[in-house]
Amino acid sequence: MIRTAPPQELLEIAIDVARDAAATAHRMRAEGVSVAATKSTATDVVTAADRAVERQVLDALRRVRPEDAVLGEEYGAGETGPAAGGVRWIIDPIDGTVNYLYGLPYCAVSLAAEVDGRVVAGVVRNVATGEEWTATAGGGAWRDGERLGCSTETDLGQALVATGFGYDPRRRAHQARVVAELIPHVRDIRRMGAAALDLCLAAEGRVDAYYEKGLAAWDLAAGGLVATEAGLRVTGLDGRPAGPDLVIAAPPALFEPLHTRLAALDASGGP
């Protein structure tokens, strides 16, 4: 039997599960961590913690909502099938794995609930600092009890823009060319290495905007909802939805000039 739930109820489940998962990731990092495998390239690493944390999340969700579908970065569809009309959970056990591997405090557990293809609840929790961002569809975006609103900057030339790079060397080269052409037209660029956290920082105006090519559903789901609920426009190029081709997250006043610049630079192109 398919069992849906209000977004707030799904969020409460997500928060409990993500907090426990982040605690596990934090403990495993303190105990020492090493590369367990690689994915797309030799620099695209997976740690034992990625796998252990995702397994913990899968097990926790199975206990409270065994009929739901799951999409995770490490285990794919997990052990549950699709639930048409029901809930699908989207998991990134450790977003920013390279940061995690090196002990840099910019990595997070990201967990979102999707109903009929629409993300309705999400939480992003920084493993190192404990900062936590949450959102529900129509219910706003929040960090530690404070409602979030995006940057009020109106001049792209004064905007601090976050981005990220893929792991394929050819894609990196294309993305580097885009950054080189963009940077004269913005205040500065930040590349911090965890898309979910980048989206959350944009949601509260700690960066003014964000864009990146190559995001998977688990990179985008929770952070994208936080950004949207904080007032950013989160889309791809030319009216396409945000996705692997490109994600742009920017306040309304900055969206069009940033979009125009990225389109001219073929930011969604390349490998």
Given for the second form:
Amino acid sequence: MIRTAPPQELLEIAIDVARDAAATAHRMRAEGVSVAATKSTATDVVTAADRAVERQVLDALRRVRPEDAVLGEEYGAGETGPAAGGVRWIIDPIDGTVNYLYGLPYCAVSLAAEVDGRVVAGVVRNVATGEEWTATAGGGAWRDGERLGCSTETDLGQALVATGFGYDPRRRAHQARVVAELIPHVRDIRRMGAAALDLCLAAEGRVDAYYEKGLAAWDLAAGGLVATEAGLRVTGLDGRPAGPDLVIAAPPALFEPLHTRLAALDASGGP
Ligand code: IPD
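Form predicted together with ligand IPD, following the form predicted on its own:
Below, the chain from earlier opens the complete complex, with every other chain and molecule after it.
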């Protein structure tokens, strides 16, 4: 049976589930953490917590909305795909897994609800600090009760730009060349290690803009909505939707100059 729901209702479910999930991740970190497996490369790690947290999220969603589809970083698409008009939940149990492994306080549970391919609700909760960002489509972006607006910076040369690197060494080499050519033209670069949180920081102007090639749907879904609802333009190159080829999240005044630079540097190219 297909049962959709208003974005606010989906957000309330997402918040409850993400808070419990973040509590589990926090507890498991305190108990000690180690690598359970590697994925795409030897540095792309999975901890027992990534799996346990995603399992907990799946179980919690199944209890309240058993008919919905899911897409998760660790367990994939589950048994069902998204039905027309139905809800699909997109889960990153721990975004910033390497930070989590090293005890760096920049990792998050990210949970979004999508209806007909459009993200309508999302929450990102920092596992270490408890900071929580939320958004619904058309309902604004919020952190801890405060409505968010992005940076008003208009000069790319004054912009603090966050980015990230994939796990494939050849991709990283290309990404490093892009950064090397970009950094003389911006205030500075930040590589903090969790894409969902980077997007949330951009949503409140704690960085001015963000870009990255290679994001998966679970890295982008909730944070992308938070950034969009805070006024950033979130797209790929040449008007394409944001996705694995490239995500650019920039305030309107910075978007064109950043886009032009990234296009010239072939930021969506390489392996
Ligand atoms: C990674 C982080 C990182 C980004 C990578 C992502 P994970 O997600 O978001 O900041 O640069 O592209 O894969 O592996 O920690 O969930």
